[in-house]
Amino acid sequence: MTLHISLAAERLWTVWGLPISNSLLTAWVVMGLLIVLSVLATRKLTMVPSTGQLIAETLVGGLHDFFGAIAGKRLDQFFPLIASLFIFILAANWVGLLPGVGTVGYFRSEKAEAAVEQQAAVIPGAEVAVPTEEDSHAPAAGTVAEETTASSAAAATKEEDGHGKTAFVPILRGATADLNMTLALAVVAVIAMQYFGFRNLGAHYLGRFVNFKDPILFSVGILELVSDISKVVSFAFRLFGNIFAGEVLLAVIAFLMPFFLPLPFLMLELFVGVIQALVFSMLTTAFLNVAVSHGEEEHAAAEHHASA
């Protein structure tokens, strides 16, 4: 029994020249989850709330009241944005450590899997011929004792070579044990900055990057310019790190001992999901609150003296 710990997601299937992987279906599942979840919560709304409802209202006002208290008056604008990934995030955290997840798939021949990468890199989409294994012993036609021989000493040591083995692949992954889905939520919290910076400020936003006016001036924008595109990569590498990190320690207790000890880490990545899910909708709050309030006295006072 070897323990199986993979830092990338392993590809599942290719739909149309696009790789399905284990991580995208998990997030699949979670979206499925949270829109049955919020039909049945809120298709017959009453004045007097069913459990679900209830449920539902206590969630969604919990956290209009928390993120007010970072985002004030413009709460109304964001709130939207920062509640689903909130939520999102939360519930693929918490998803990621069901049991199942990770540990329920199937093996598959390493040499296979790298004939249909190599296959699909040059013609995606197009239908691969896996080798099979009579294939690889059947000796050519026209082949004399000796190189029979040798094939046949060849195929003796493939799995030393490494060439006969076959890899574990989990049919769910956490989604956001994968970096690709933490990079995607970080491009979306960061163009949703600017979308909300051009949309209170107007032209007046691209000052905040852009200002000839004085020399410093101008280096605190181009500051600005890279301080925003390393937002990308704190996002992304933070949530990551944290929810990726605390799958491997899980894995690592459940393997050494699988009974009793992995339940108080498991709390512990309970309440980290939550943490990281309120780190990243809070900082997300934050820095839409700076975006948006960036020369806002300014663009209000040349609006009015434009006006007047």
Contents of the next structure:
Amino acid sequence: MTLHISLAAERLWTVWGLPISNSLLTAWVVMGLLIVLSVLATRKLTMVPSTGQLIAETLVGGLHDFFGAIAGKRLDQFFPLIASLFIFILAANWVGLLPGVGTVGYFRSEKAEAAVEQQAAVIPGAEVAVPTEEDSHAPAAGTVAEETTASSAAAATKEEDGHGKTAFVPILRGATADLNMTLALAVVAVIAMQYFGFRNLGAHYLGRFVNFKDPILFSVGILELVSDISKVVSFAFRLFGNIFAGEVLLAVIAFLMPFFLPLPFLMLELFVGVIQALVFSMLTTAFLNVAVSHGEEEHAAAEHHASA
Amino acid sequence: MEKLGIEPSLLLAQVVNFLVIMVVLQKLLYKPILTMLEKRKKEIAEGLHLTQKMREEEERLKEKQEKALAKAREDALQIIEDAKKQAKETEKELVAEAHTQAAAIIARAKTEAEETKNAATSAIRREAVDLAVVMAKRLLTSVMGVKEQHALISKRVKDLESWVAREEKKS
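Same protein, different condition: the form predicted alone was shown, now please give the form predicted together with the partner chain.
So here's everything in the complex, that chain up top.
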């Protein structure tokens, strides 16, 4: 038995040129779940709320109040973005913790893997193989698509004659444990900052990056540009790092001791899921605020000057 | 990039995913829920306002009622007072009337008694005269003759008549 850990999401199929990775599949599951739940919660809105409506109201109202404290009067512009960030990231984080996600899958020979796509989904360098004495007793059932339900530690590679190595491919993988997802969210967040900046300030917003008034402001503009690009990276890797690390931790713990011991770590990961969703959405709100209030003091000063 | 598993097509797919979920949630979740919350907020504010108004109204009514009660109490006291006064007056009147009636009754009784007494006195007197006549007759028959008797009797009768006339004149 070996422990299978892959930094990248595995590719399942390719449909019309679009590679379907297991984390993309999970993202769709999360989306479906969210849509179904929100339809159920808001299907019959009444003055005296039902339980479902009450939960939805508490969530949305709570987020509204919470972000309202940061975003202030511009909350109505930002709210769909930041609330969706929070809800979607939270749901994705938690769905990644469900049993079966990352553990239910099938074995695929490397040849088949190469056939699906040129590049192997499992990066050799990121693969940790922990051999145990069970290895010798393991039946050669690699060709059969097999569900491993025992624990989140999955048998990763098995010896098989003729085909060489086979790789374990989980059908579902935590959506935020994939850099594509987190990078996508980060890109959306940073582009939203520029969008809201231009929408609120017009051409004046450009002065944040390109400013020829004086050399100090010019270099500050370059720094702002670099910092916005670095925001993409930090957003993406913070979320990915936390969630992926959590999944690796859970896999290792479950591999070492499948019963009871993972529970406190599972609790911890639930908590981390909330915290990361909160951090992502709160930072986005704060940066959005910074972007739309760029040069507000100058504006105010100029207006004051003009009126005086 | 390859080692991290970043692929432009997947990245784009996830961006689209997020945008889709954002739009859908805005339509399905945030908008209706926030509208509902706003509506409920308004409703509650209205309700509270109404309650406040009702309370004021109640206070006002209570005051009014209290005033009316106080006035009624005062009126009642006044009425009782009046009734007492009137009763006293009536009592006095009644007592006075009773007194006068009693006096009248006593007076009438007195006169009646007087009359009865007078009548009795005259009756006794007449009887006494009759008795005297009878006695005189008896005595005279045994002493005198019929002629003298008649002369004496007529003389005596004349005397009596004159006495009676005198007496009557006197009374």
